[in-house]
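The chain that follows stands alone, in the form predicted alone, written as structure tokens.
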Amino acid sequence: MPHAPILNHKDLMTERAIQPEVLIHLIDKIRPNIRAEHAYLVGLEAHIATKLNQNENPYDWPSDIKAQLFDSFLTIPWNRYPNDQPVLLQKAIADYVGLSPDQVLVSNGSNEMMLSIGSVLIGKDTPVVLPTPLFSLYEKIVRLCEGQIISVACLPDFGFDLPAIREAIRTNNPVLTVIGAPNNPTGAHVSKEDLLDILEISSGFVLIDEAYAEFVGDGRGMQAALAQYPNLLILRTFSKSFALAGIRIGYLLGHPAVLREILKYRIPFMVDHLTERIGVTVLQHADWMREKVREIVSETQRLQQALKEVPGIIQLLPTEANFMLFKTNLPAKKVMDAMSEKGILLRNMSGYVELNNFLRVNAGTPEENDRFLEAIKIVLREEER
């Protein structure tokens, strides 16, 4: 008996269209908030030659390091496994921290780690304390996991009310409370005091975002705390400071019987051979990163001062990141077109409704603040007429 001819995916097309009701049927099984939501996407301008919008380390690691790197992962048998939680890796970090390794857990860049976060603590109608302004992915995720947002306010000079969040606390008996410290997308930053105190009236968990830990004072952050706060979580990234935001690795810093419940939750083999031997290579050569660093906050304050003596801006707000907020006296999107016409991207703002036709630039290399900063110029000159 002969056999039936195998159809590829072009003839099972053309021998049954897919009927709209049935994809319909198949769409309205997904989970209705996940539906509600929209994707989490970020457009690419390819003909951009300074890019200003994304608070990256505008320093790439030298050809030297990453051919350190690359003759070592040739050793590396591609054929096998990686360990299921990258203990090297792990290891290093925890030496870089000044903990245990057992206080790290080590993630596909800080994004994935918010999310294990949110699906370990957060159920349906869980109330979370979210101040805003904040990096909006964190409510994205409450929405996902259908807990409650606790809106917090922040003040006219866009500061955290500190106040209103400590109240938010005790009244809500949140399971989470998520602090920027410098806060993304504002560049505001909240004292270790302050901090303290908010972990000391709160029951639940207290997540302190430090991605740009690295850019304020000596960079330590909040993890001497951990020696007494078990509700403190500490959420880091090689993103910026490190220089790293093409590879992915984010880390979380917390109570080791912490560490183990959101363990359980995570997918093995997150981390790879290569991003775990990359990510140790740079911790050995954590004093090229001090010093960009220390060019950046340079660059930055820089900024922050030029900026104040350019007609047409109207408002500049302080910050403690790589990063800064400042608003003209015309449109946000009708300036940050014409500036990319001149190839420089600069981050629109106004999504956040606080934010409302501000712009964001970060400090780039001496060279291209100086292009932005005549173009800036130039652009709000040229658009006034």
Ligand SMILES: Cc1ncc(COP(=O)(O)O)c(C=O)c1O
Given for the second form:
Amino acid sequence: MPHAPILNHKDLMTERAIQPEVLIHLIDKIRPNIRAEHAYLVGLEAHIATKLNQNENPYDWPSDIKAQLFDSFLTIPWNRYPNDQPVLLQKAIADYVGLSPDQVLVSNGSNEMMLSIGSVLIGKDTPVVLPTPLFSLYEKIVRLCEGQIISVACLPDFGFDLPAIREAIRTNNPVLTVIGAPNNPTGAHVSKEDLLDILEISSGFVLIDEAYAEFVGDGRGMQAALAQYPNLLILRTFSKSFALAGIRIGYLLGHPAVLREILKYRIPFMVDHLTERIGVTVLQHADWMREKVREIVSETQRLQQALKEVPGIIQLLPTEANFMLFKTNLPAKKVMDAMSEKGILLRNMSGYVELNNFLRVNAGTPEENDRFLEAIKIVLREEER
Ligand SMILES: Cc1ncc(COP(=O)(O)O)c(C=O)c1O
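Condition change, the form predicted alone to the form predicted in complex with the named molecule:
Zooming out: every chain and molecule, the one shown earlier first.
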């Protein structure tokens, strides 16, 4: 005769009911600076057809290019670990940027690499210069590492206050200064000369976040300066121009000796076999990316021109990236909600102190941009009444 179970499911539920005090006691063990944070959550509402809130590339890779990966899907061993660094992708990126593989570290998206850089450089009260507004994860990482944030406010026109940045570097001798080039969320850009100047006066590291590099000029960014400046770190992503936000590939360019140190900190196997093959494949089709970037740049300019004519838009910032900031004569939340009712998702930037009531829109396809322009005109007309 089979034994009756010692505890059935119902007993287990009552025996193991978790007391709130137990949970509180456990949560109390989590470091206070972590508990003080907010999780980064960007939900996608089901009815949103036109998504213009995360600066993504609106074009997905064509099916015939995706299909080239079917073979890899079948032949890649799922039972074997990948390399520490995905060497094929590391080499392909090195060829793409015109550097050697030992000047490239590949990561699971660039956000993930930011945390490595922060953890390697920032300890308790370590000064870090951050011009504001800046991609918010940088501040979060400094807080997580218990460093000291030295904020440098932007100019009234939201450009970089370069004399103030230089002054902050001279006075605080930071281990790290971060510059977005072009900068998210403002869209402002810094000239190569100004960046070289910052590198020249910094004895610490200067991290240039080039997430949007391909949208500016020849798309080559600052990599040529690596030959002179071992304190230069350049962070790039495949999420924007390369249309791979859903796959997660980022990379860091820097001096080999510095990258070797960062590698010591990193968790192994962050980039899996399939992701590596996807990265290598899209790099073989960089011309597709360049063509889409040209279309996005031209659509960004069209949006800029069109928004200048929309009644109710009281401020529009120039941009060098694939997105732009604007302010209307209504509260940002009201406009954002009304747009979302119409199936168009924008980003409310009010969380940044300098950007209260600003909205951010990124360039979509021509059809998406038409839909956005039509809707924003209607919303600003209707909501004003
Ligand atoms: C300036 C900047 N850096 C990094 C990222 C994140 O990129 P990834 O998708 O590679 O983590 C973003 C994404 O919006 C960004 O705007």
